[in-house]
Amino acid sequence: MNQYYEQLLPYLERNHAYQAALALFSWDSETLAPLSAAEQTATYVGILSEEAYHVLTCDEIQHLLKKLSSPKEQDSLTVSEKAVVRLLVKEYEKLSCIPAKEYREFSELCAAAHPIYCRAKQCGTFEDFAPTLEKLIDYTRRFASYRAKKGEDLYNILLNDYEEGFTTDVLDDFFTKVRDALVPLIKKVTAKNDTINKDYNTGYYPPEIQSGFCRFLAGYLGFDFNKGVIAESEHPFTTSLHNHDVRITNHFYDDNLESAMFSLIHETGHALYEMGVEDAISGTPAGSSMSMGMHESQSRFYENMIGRSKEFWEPLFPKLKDTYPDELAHVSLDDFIAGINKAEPGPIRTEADELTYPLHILIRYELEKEIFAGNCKVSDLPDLWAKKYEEYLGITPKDASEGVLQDIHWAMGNFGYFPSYAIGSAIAAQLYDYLTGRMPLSDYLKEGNLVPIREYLRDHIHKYGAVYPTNELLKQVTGEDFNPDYYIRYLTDKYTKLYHL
């Protein structure tokens, strides 16, 4: 091993405990911890924070970089490590340029934000959250700015935290491809909206019994519970302490049958990467740092692709009725497959359809741009947010908690994540679309077997954690760079078959 990376080993593993407590304060204050914790446990997250902050800033790691970026050492390094320095890099030079006090101050901040945010939107109060959320924006424009070259686009800075290379002008080409192709789709088939009847979706469904049967759904799916757990917050999410430690969250509604499901395949996703990541990259910025849009990818492949055709139920839909026989009783598996592929505007993201889901990311990418590029004040986003849903998809919310509040991002101060999830959808199609011509996809669902599906991601994506950029690991994979024509063709094909359009 290059002794100059041996030496870096050390910090790195520091580094990573800090940031595994920090993930373990984060699962704790969204499942169990009593909101009165808050204040206190925003002291110790910022703590730590700090303490993860000088780790990766301290002159010894700057020393260790510089060397093992200089062409001599990076000839005697494994493609894992080039990675690793890779993103270190990348890490160092982001945070050094923030005072350590300002970087403690914005962790505590968005740990205190939490219950602030929780309050406000179960009130459906955005003026009770507008004063952190001004603060969270401040705090991460100015660090935004400390980072960007002159005339440099604060908002790409952002965009590049979450996906390397996926810039506003990117963007925004895929966003008017997209919402040009769908637009007059959705409401083509809004017009044949009473042509699929799901009624049973809105029947009663106790969360226990949710809950049992989409803890079948996860072990069904490949969810290692020897190296996982379940467990039940207000915003589903997965979070990793390392590939041996991962963590998923779900959430129940009484007079929702699909959310509770459709939540959980697309967590599982998101858990069989991290899962997957082999041992030796696991703990570093290489098995960590994965790219969002990928894996995004990974959990919508899953929720869609998978879990929404009428192959991957053939063999489950009889345990499916046999757990709800009362509610599911004339229900048959094609009533079940159309209705929970129907595409109906609505105004909640999590709740969206494959459909329409892309313009609820299209919406919150148009905003970040005006908040960041200065044109758009905190008390003005009810308002915006409320005239972009009535102009693409036609409805408005009834109140903040449906509207602005929805998502939990933006408490979390996570700016410029957004645009993932729709790059991880074109990415899951891209993927899909390559994996029906190379191997009987349609079989193994029937058969019950996602064991070829899920080795060959393994296999091929989820064991390299963030060694590849994402367009590098896509082209590895397929052959091809990002293309969102696959997406869209998707998309069209399977409404226009499922509407006989």
The other form holds:
Number of protein chains: 2
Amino acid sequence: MNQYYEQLLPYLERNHAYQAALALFSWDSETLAPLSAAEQTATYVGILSEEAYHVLTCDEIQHLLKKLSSPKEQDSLTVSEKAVVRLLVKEYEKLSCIPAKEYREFSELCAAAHPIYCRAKQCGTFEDFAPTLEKLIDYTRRFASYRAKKGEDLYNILLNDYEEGFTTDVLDDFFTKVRDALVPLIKKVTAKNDTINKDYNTGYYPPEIQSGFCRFLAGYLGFDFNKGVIAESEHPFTTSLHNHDVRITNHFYDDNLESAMFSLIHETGHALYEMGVEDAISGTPAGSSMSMGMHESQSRFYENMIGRSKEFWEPLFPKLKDTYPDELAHVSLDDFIAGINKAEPGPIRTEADELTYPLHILIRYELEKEIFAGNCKVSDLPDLWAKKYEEYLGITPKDASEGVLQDIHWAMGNFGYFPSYAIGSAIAAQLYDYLTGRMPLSDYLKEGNLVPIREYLRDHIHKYGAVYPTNELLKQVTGEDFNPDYYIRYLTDKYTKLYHL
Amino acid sequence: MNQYYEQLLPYLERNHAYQAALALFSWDSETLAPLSAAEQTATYVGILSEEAYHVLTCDEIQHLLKKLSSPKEQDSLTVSEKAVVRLLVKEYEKLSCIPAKEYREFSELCAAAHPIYCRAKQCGTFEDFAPTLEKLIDYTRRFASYRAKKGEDLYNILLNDYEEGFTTDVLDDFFTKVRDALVPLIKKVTAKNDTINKDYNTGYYPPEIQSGFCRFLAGYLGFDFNKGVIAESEHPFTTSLHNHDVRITNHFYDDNLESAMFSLIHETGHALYEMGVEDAISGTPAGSSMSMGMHESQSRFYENMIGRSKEFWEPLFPKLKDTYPDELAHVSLDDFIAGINKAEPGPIRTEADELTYPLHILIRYELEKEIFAGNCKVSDLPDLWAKKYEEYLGITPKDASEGVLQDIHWAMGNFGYFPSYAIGSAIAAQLYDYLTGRMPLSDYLKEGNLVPIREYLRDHIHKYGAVYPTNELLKQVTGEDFNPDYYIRYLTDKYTKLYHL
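For comparison with the form predicted alone, please write out the form predicted in complex with another copy of the chain.
Below: every chain and molecule of the assembly, starting with the one above.
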């Protein structure tokens, strides 16, 4: 092993311990911690974040990264080691221009924002959260400006943290295509919405029965319960301490069959990525800094391309009917498949169907651009939000809980994150097109044989973690760059067929 | 505020964040973490422990503690600040003579020992755990020898970590009294054991019903669910990150009514102590380093003096019968009270009744003394264990799970801890005697009014956390030093009456 790389290892190890502790505090806060603990937890998070900051920005790291970036030393590094160095340099450049004190303050603010956000959302009162949101935006803008080269767009800097290479130029093109193709398609679909009946979805579905079925589904998809756990939280999410400790959450509504089931499939898609990371890179930045778009491609692939297909449900539907014999007594497989794919504009992103989903993202993208261009004040957000929802989806949120407060991301200080959801959906469609040409996907699903699909994804995507940037990995797998045409075509074909347009 | 004390605060804060992270990892491992995560968790624990070690032993801390220990500076400190300094000096002296590398190795070993211990216990194979136990003992002996003054007994050093002032001299006296009084009493009780029937205890008690009743009981006793949570684990325990984040666990057996119920009452006693610590000292050593004996006195007080009294159950028994109408149909309150107090020698400490319990501790105390005097090899432990159980309790464990492997303490590197369980029981009896003279305890219990009892304990014990050493606090409350005669008298009177001896 390269001597400088070897000297780097204790720093990686310490950073990993801090990141794991932070992930555990975050998981714990969302799933179990007593309400009253939040304030003190924010202090812990601030302290541990600052310690991690010091590890990642210390002089020794700077010295080692400089050495390891030289062509001479690069030659002696493995592909994974190069990726670790690349990702550490990126992180070093991001962090080292932020003063430690500000970094800690921001970390504390993010942790402290959580209960404030939750209360405001519960009451639907945007003004209770607005001052905190303003602070979060101020810090984010200031941190981005520390890093900005002359004339560089601040929002592009944020986007780059979640998805390398997907600048506003790329995203403007992408979202224009999405808007131009989907807004008229949604109008046509909405006009024929009566043709699909999904009343079955709002029967009585006891949470403990849902929980059991979801646990079965997770195992069916390949979730390894020796390396992971499932818990409950207000909103479903996935977190990972390392490849042998991957955690997903779910939320059960007793009057909704689909919500928890598709959340589970979605989060399992994320979990399979995390569990599939090779041992050799797990715990290093190359095993944990996967791009958000690539991550979302895996969850969307499982949720939509696999989980909403008729083939997937063919072997499973009898079991589902057995689980809810009364509610599903008169529902056929075809009814069910039409129902789970029904598209209907609604106010909430996380409950959106596959077709309207990207427009929720488009709206957030446009708003974030405005915020960081300085064209939009925090107090303007609820009105702007309502205007765009009306324009793109014909929807008016009834209050802030249904509108600008619905998502937790900004409260976590995550700006520039949302676009990766749409990128992920588009990558999922591109991968799906490629995979259907590589293997008898439909037959596997009909046979209830998920293994070849999961193994293929593991061998070609999961095991590499964050070793390759999204576009490079995508090209490596499919032979092609990111191409949103697959996504547009997939949605157009699917919904044209489903609604006999 | 004293300037040196002020300079100490950031170190206290950092140490607190590390201790909280370590507590959270430990809680998580016991309650939820996937099995396969254990190895990596041990590494995190090693790293975070080493970081905490560095905070507590750095030159600045040494300098500040030296200043703050001088009579001049002591004069300007509050009582709590003095306690913080005293406890930090104790910790500094304990840690600073251990090399950092060895400290981390030991922390990792303790975390790694957990799954090894669990597997060995499950299989009942002591030899699978023996090599790990040997390492744990070696480290503990080595660390104690680093701290030993010339001629100082190593076991006394360990005892002092859990309970200041309770040396082997004090404990030899204490346990001699216990043995002399209780061994003959147990023989008499055992001879009349047929007179109490507790068949009701082994009916069918669905865990979810037990869980609901236990949750009710916790609230009844004063557990604040805004500041605490209850989860499940193999063995019940309490942990606390700070006074607003206190966690207890329980374990439900569907064929045992009492086990979970009395575990819950016991752990709630611990939790009330932790929740009652004043905000001003929470998170400092004065709010978290309570002596194990004083802690156990609170749990035992609630479990035995309160929880096994007829007065406590008078208002609750109808609810208990409603909860389990079939199983308890023909059980009267008097039957139930006799049943929950029935004494019967058995192999397992945690399932022992109030009367035989201290003999389980006596056995562990004698073995630990032998181990650290160098008179006993690890491989001898199972036989010695069996011999002592036969001698004191007339019991032969059927295998190591029921014998030397039953308790997790040694696997956690906790040697010298066990005696505090018996000390705690004795303090509980002393407090009980005092309290019955201070307030109409029986009437409060009959009225279902737990508040005055809890408030008294909070005002006189809980709020002080670890500000005063056990004996000082006890004298402050009761006007008397530790006096085991109360305990002997309490048990003798209670069991003489219960069995009509």
